[in-house]
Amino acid sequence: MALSFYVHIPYCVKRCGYCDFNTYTPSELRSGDLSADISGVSEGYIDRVLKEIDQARSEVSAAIVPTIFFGGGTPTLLEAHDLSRVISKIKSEFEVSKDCEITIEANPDTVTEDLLTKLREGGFNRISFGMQSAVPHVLATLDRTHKPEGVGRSVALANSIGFEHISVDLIYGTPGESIADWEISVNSALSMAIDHISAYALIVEAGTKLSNQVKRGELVMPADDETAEKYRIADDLFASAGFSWYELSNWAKPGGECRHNINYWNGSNWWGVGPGAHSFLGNERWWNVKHPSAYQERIDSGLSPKLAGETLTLENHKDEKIMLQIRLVDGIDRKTLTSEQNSNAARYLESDHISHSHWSQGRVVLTQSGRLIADRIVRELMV
């Protein structure tokens, strides 16, 4: 059985305000200064992950290993050592593929050539950097905390110190954000050297400083045909450099794919460590206490971390897979599809939101301005 693994490193130095994500500032802990003492915080939280990962071992007993996934929060706020500690723990308890990619989220701000050199040297082959825009300005209005400048620098150092793969995140429709604005930011990340980039839509979440500025009316999101124009404008630039798009909102060079998110799209089973983590095993999914503080307390009780969670029907994977596999270059397979469902889709055959010549091999497969549409077709399918 394969098996990957997603350590979630639930902390930040400074919440961006669209962030909804489960992570966790010094002001929100109460614990002072992070940065400043992120060692202890680093220690005792791996220790407590490391635990974890027997648990996993004690109820999936044998299984291989083809993706690690770091992500947060901030992972690399975390020592080097302790993060590959993590790695190690996984090998001893897992056989873990030779070709195994092991990513490591990144800001900008927070790398040194230091830090990198440990981290190469700890195991990890693949990086992406949170870079989001290459205007300061917008970054302004995201509250990232990295300039500019700074992720050209980290992006060439992690080639230097010999990272396989590198990945940037963007993210597009931020408010203010013009047209020419995220070409500057399309254009910077294509002359760096990296194999892989992310763009997403901006989405405000309930809840987040961003929300409460849009609320009052401080900030203005952009037009839903202007953030569609700035997803055209991305895929077109993107092709013309080398990069194709395998999933709607990922683009890489040749071998240059995540496969950790594409287990994910798949439908393969993983497990999530850590405050919040989702895992996904067999017909099983559940998701642990968010909270570090409860995650502590069961994981130091010797108790499963896990909140809640549910079992999945023949019908729900059904569902699921036609809602992650049409995100997919290749798509659905109109045979797993009812002759109703085929229906549904052959309507966006004439609007050109499914490509005519996959269809005719048998394929359901989204066009760029299909992909623009992705939500309404799922909708329409999963009848």
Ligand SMILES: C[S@@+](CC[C@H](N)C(=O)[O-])C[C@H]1O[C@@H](n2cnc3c(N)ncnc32)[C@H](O)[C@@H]1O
Contents of the next structure:
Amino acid sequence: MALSFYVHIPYCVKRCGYCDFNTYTPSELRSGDLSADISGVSEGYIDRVLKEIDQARSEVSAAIVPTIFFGGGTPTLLEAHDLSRVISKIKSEFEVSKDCEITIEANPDTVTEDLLTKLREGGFNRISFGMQSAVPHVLATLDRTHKPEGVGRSVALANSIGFEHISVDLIYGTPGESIADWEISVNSALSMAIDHISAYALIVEAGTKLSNQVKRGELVMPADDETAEKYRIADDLFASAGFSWYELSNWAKPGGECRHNINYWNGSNWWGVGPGAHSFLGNERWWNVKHPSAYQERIDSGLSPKLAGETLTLENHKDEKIMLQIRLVDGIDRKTLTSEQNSNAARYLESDHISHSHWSQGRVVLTQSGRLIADRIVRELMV
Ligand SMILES: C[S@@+](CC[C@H](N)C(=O)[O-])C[C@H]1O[C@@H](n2cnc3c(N)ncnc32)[C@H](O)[C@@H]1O
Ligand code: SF4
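Show the same protein again, this time as the form predicted together with the ligand rather than the form predicted alone.
Let us now look at the entire complex, which starts with that chain.
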């Protein structure tokens, strides 16, 4: 059995205005049980992560690990030797495939040559930087701590140190971002030695600083048409630079696709370690307690950190498959769809939202315009 690992690192120096991820800053932690100083939590947090891996080992007797992904939060805030201890632990408890993809997410201003060298030596072979934009006023609206120059410097360092795969995340549709600003960000990313790009439309999450600024009228979100235009611009520029789309928000050079995320979208097994992390094994899905101090308490008492879970029925499985696979460049096998679903999809052929050539080869694959209305098409297929 294949089992991927996701390792959640729930710490950030400062919360970006748009972000509602399960992450905690020193001031948010001050009310909890953990030390307010993030640099002091590295060893203790990782000790508990290792204990959850022991729990995984006792539940899953044997597995081959094809990918490991450290996400956050800001994983690069922790000590390199602590992060590497997690890799060693997974290697000691499971069979890790020879070409295992081991990714770390990084905030561009938290990496130094020393840290990257140690991470590479510890086994990380892929790094993903949260670039978001190359335009200072956009980064300021996003409330980011890094400067545009920091990204190119960090990517060049990662490249010289020998990371096999390097990715950057971009965000489009920030209030005040012009089309020209977005083109600058896309071209800046393309000027770097990377083989993967994720580009996400900015989502206004309830309860964030951004959402309050939008509510008070201090920031105005752009019209949907403009955001769609930015997707088209990016997709065209990425394609002409040799980056093909392989998932709605992800583009890669050949061989640069993130195998961890592909496994996730294909419904493979994965174990999410850490507070709030989700896991999926066979027909079972569960998620851990959310706060780091609750996680610490559970692990220290020898208990599982699982908060709740659900068993997927055959129907749930089919719906999930449609939702995930429609996002992928290989799309959905038409034979797995009912005749009603096939005829609903056929309507989008006429409007060129679904590719004619793939349809005649038996697959439902979105065109560029189809990708822009993927949510609507999914709803029509969930009958
Ligand atoms: C965990 S972060 C990446 C690593 C690191 N924490 C950083 O931000 O540099 C994952 C990515 O999710 C994206 N993201 C987070 N919140 C978002 C939102 N509200 N709308 C769109 N993208 C978002 C950002 O592009 C971010 O880089
Ligand atoms: S650094 Fe990343 S995880 Fe942390 S608040 Fe910002 S976007 Fe969220």
